[in-house]
Amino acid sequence: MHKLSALNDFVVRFANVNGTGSASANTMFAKAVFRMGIPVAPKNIFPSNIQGLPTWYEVRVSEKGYLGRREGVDLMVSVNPQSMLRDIKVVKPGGYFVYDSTKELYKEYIREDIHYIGVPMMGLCMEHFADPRQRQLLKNMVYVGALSALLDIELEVLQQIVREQFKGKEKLVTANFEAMQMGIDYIHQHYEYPLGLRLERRDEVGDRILMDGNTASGLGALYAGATVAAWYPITPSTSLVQAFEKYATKYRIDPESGKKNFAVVQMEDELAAIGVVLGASWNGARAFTATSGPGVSLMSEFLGLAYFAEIPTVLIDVQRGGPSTGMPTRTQQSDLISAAYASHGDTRHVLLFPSTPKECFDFTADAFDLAERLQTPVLVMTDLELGMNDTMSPPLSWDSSRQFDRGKVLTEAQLEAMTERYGRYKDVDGDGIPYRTIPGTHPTKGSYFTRGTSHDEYAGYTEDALIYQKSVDRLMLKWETAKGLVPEPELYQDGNQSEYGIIFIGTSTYPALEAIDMLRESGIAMDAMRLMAFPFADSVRDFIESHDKVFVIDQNRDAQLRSLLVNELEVHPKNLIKVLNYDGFPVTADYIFKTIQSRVAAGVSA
């Protein structure tokens, strides 16, 4: 029978039961590959209940550095009887199926075109460990040990990871070592090893780190000077605020009094959370919230208030499957329209699209400067794939000389020297951005009444049609100013080299770049642009208009990114070709490649 063979280029998927401690063992496997200098991309696929249902952990190993998902599984580690039948079906012909052979496989689970490697994981643990819970946990380490023999993982690397994981708990270190060795010994005694799939040390990682985007965003908020986080827990954004609180507790304690120099406020719902952010920001604090699609829906009214009353507001939206409750633990990029135009009436909000943990860190920090400079909401649009999965990334860095950009804030001296009447919503500089004050700056000057109703330049209520139109037109001038402040899109070629283009954002970047390489090898050249922010720069329109057809990757059903491009740039919809993925799993390079290749072969019609 054919056996798959590959060096440093394959996909391993672990099939476990949620709540059995498998996540720790699976992460150790991914870290071991990473520490052997081989690029790795782990994806955690888990249910929305606490425990008991199937969960998967997929690891893409790619010496070439491809970090997106790839179709097909080369090696499956299946220890969950509930999902075993479907787990067997996704293994590629010639691939390998590692399973717990404590109990014999049913006949219907046997495929003639894959290779079975049975390891009695639970049986070995029952022989060596007395505690039932310990047996369940250490079963996972048995298959980690088996994989180290099958794939040629350096045992010293795994052992170091175990020491770090259980630092100060020597008994746990010893038990985990024993469990791993049981898996190794069993493979040595019963199978040929290593497999056709194997690992070999490389130096392709460089200074990159493995980190999840939520932790990076939490750190970005900390470094940006945020002192208030108001939130309501919601998957997949919960760990972001938890990360902020963790690091703030470590670094934001007054050395003299021991008191916290920050506040993390859990509210009764998302509407109340964004209300706290507006109140804190209006009072001069740097405040933020984190949520997902359902939270954005609830926060829309207050986002409209922040837009119209011009209150700096930072929101990190870790997108998930929708609508309604949707699929809480699946990824999508399906909040683009709702976030861009959140609230009733004419609103437009600045969006930032990070694609790596470093960009989560950088863009979150930048969001506070942009929000205060523009006096408007800024939403950082990540997703579950980036937020909750460890991702290879350039290291985080911070310029210690960096000064916070508080925007146009009048000081006491400036207010004291002012002879004319202060106009909170008066465009003095012609850029659409007025000057604001922070409460308490001056005893008598600079005060105004903040309102979400129609107002004139001095914050006075008005229903005068011309004054209202002038007010909302100034907000559009501010929007034009924002185009010069947000990150520029990234091009992947010098000048136009093809009649075809491709546009993508965020986590679509990894599979898109791999698909471009695949298309090039098949004879189809493709120019590429990654959008990093909304509003779109003029160069985005230029890119679209300079190509006959532009493929737009959307990880949602309704082509929301394409809709934004058509709506904002007024380009012809027929020139933008949809590439849609909305099954809750990250889009793959294979899918992008096949979709574009078939459309080009068919003559590319919208």
Second form
Amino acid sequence: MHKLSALNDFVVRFANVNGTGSASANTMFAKAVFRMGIPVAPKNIFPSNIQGLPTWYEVRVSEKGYLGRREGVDLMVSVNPQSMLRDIKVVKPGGYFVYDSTKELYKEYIREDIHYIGVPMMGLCMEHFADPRQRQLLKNMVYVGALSALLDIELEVLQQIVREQFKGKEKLVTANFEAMQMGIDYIHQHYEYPLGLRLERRDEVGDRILMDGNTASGLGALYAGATVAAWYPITPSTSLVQAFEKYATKYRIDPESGKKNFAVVQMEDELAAIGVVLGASWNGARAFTATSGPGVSLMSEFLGLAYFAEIPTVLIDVQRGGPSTGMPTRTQQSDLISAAYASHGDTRHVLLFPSTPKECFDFTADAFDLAERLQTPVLVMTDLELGMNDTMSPPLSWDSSRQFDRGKVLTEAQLEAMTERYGRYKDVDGDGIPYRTIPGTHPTKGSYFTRGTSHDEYAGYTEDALIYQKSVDRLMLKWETAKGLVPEPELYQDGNQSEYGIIFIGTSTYPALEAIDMLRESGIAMDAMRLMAFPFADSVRDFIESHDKVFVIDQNRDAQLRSLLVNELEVHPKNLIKVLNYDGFPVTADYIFKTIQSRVAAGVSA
Amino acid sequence: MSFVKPKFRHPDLPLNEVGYSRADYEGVLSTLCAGCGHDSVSGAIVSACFEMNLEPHRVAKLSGIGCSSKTPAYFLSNSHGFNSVHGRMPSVATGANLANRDLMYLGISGDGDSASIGMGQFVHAIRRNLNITYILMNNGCYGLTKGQDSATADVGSVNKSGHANQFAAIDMAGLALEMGATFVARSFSGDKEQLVPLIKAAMSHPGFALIDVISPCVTFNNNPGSTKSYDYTREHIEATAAVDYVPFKEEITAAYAEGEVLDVALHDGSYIQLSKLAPNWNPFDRIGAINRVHEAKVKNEILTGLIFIDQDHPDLHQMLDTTATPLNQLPQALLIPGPEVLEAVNRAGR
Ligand SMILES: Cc1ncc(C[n+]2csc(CCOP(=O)(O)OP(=O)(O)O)c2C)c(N)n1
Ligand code: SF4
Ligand SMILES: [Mg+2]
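Okay, that one was the form predicted on its own. Can I see the form predicted in complex with the partner chain too?
Let us now look at the entire complex, which starts with that chain.
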């Protein structure tokens, strides 16, 4: 029978039961590969459930550094009887199925074209360990040991990870070592090893780190000097505020008094969470909230107020599958339109699109500068895939000479020196951005009445048609100013080299870059552009107009990114070809490749 | 349009101890209907702040949406104001307060704003004991949208269109007591004698201070049959006690008979002097207060005055254990962990 073989290039999937401690064992596996210098891309595929339902952890190993999800499983580790039949079906022909053979497999579970590797994980633990809870946890380490024998993982690397994880708990270290050794010994005694699928140390990781985007964003908010965080729990954004709180509790305590130099409040809903952000920002603190699609819907009214009353607002939207409650534990980029134009009336908001944890960190920090500079909401658009999965990323860094850009805020001295009447909404500099004042600054100057009703330059209520129009036109001028302040799109070639272009954002980046390589190998050249922000720079229009056809990758049904491009740049929709993925799983390179290849073969028309 | 009042200051206008005249506490000209209760409440706020010697720029005034929520434009024009969205003032005030604990926060809302659309935020701000003076201008209707019944309209109360309300009324003072509010009072826009000292006491209170002010809507709910009209309120008003606010410097003069006067020392050194009108009434007894409010309702009384006070409950900042320096004044150097922290984070990710 055919046996899959590959060096440093395959997919391992773990099938577990939610809440059985498998996450830590699976992470150790991914980390070990990573520490052997081989790029990895782990992904959690989990249910909206706390305990008992199937959960999967998939690790793509790719020496070439392709970090997008790849279809098909080369080796499955299945310790969940509930999902076993399904798990067997997805193994590629010639692939391997590692399972807990404490119980015999049902006859109907036998496929002729895959290789079964039974390890009596629970049985071994029953014989060896007394404590039932420990057995359950260590069972996971038995398969990690088995994998180390089957795939040639350096044992010392695994042991070091165990030592770090259970630092100071020597008994646990020993027990974990024993469990791993039991797995190794069992493979040595019963199977040929290593498999055709194999790992070999490389030096392809460089200085990169493994981190999830939410932790990086939380740290970004910390470094940006956020002092107020208000939130309402929602997957997949919850861990973001929790990361902020965790690090703030460690690094933001006043050394003298022991008190907190920050405030995190769990509010009663998302309306209240964003309300706190507006109130705190209006009052001169850096504040933020994090949420997902349903939260953005609820926050819309306040986002409109922040836009119109010009209040800096930072929101991180970790997108998940919609509409409505949708697929809460699956990924999508389906809030683009609802975020870009959140709220009634003529509104538009600055969006940032990070694609690595490092960018989650940087863009979250930048969002505070931009929000204060532009006095408007800035939404950092990440997604479940980036937010909740350990992702390989350049290391985080902070330029210690960096000064926060607090934007146009008048100080007490500036107000004191002012001879003319202060106008909160006066465009003094011609860039559409007025000067703001913080409550309490000056006894008699600078106060104004912030309102969401139409207002004149002095924040006074007005229904005057001309004054109203002038004020909303100024907001468009500010939008133009924003174009020059948001991060520029990234190009992957010097000048145009093809009649075809491809545009993508965020987590579509890795599979897109891989697909471009695949297309090139099949004879189709692609010019690529990654967008970092909305509003779109003029160079985006130039890129689109200088190519015959541009493929736009969207992880949603309605081609929302494409719609934004058409709407904002007034480019011809016919020239923008949809590449859509919306099954809740991250888009794959294979899918992008096949879609584009077939469209090119058919002579591309929209 | 907002009309800016002439900034003419008569040289003989009396100034308070911080050098401001009463006019310095006023706002732009009101555009509310003549006789609207809300304008009287604005006047009471002006008097209270002037007499308390508050520096206007140390006060931030916030509101939701409604005729009532417009009033912050009509007082304290030297204070920053924030007219937010309908029913959401408490969250904005929470954020503002978190950013700078040193300012005084004055929240203005209506019965529609707080008892319907904003009920959630109202009760949650109470739970957190947000340090704010929360003035609820209660007219039993939605003035700004032309007189629909609000959730505080009493059963059987007839509005201007002749319709009698059938749905149970929410008693905002009673609700606040249930939610753990640390200062609960009720008053009447037509009773400055009572309202002004109550506002002063509320502003001196270190926590959530609710004043539910019956503030009749002359245009839509001042008709016979309405239980929030001027006439009805005057006829049914009952007070727990006569209220006097005594700034900390003044000597306490007991003008009432022994046993009838109660001095409540406030944390800023001032006093509330209460001369009891209701028998067996004790402002520190939450359960008693809840019962008293229920009783009044059954008897068709409008119970006013200070209903309950507890000054020892920690406020939101104390519960969160935030630093004494306002968060909006922490320098950048204190906010950014050193580069070694990121180094450690990176190491942990390898
Ligand atoms: C989201 C939203 N829904 C509805 C309205 C319309 N609206 C404006 S004021 C108001 C009621 C205000 O009632 P209340 O708070 O009692 O204030 P009053 O005018 O009686 O002082 C309503 C429903 C609005 N502004 N926003
Ligand atoms: S409608 Fe009623 S509440 Fe509104 S201003 Fe007129 S009297 Fe006052
Ligand atoms: Mg009302």
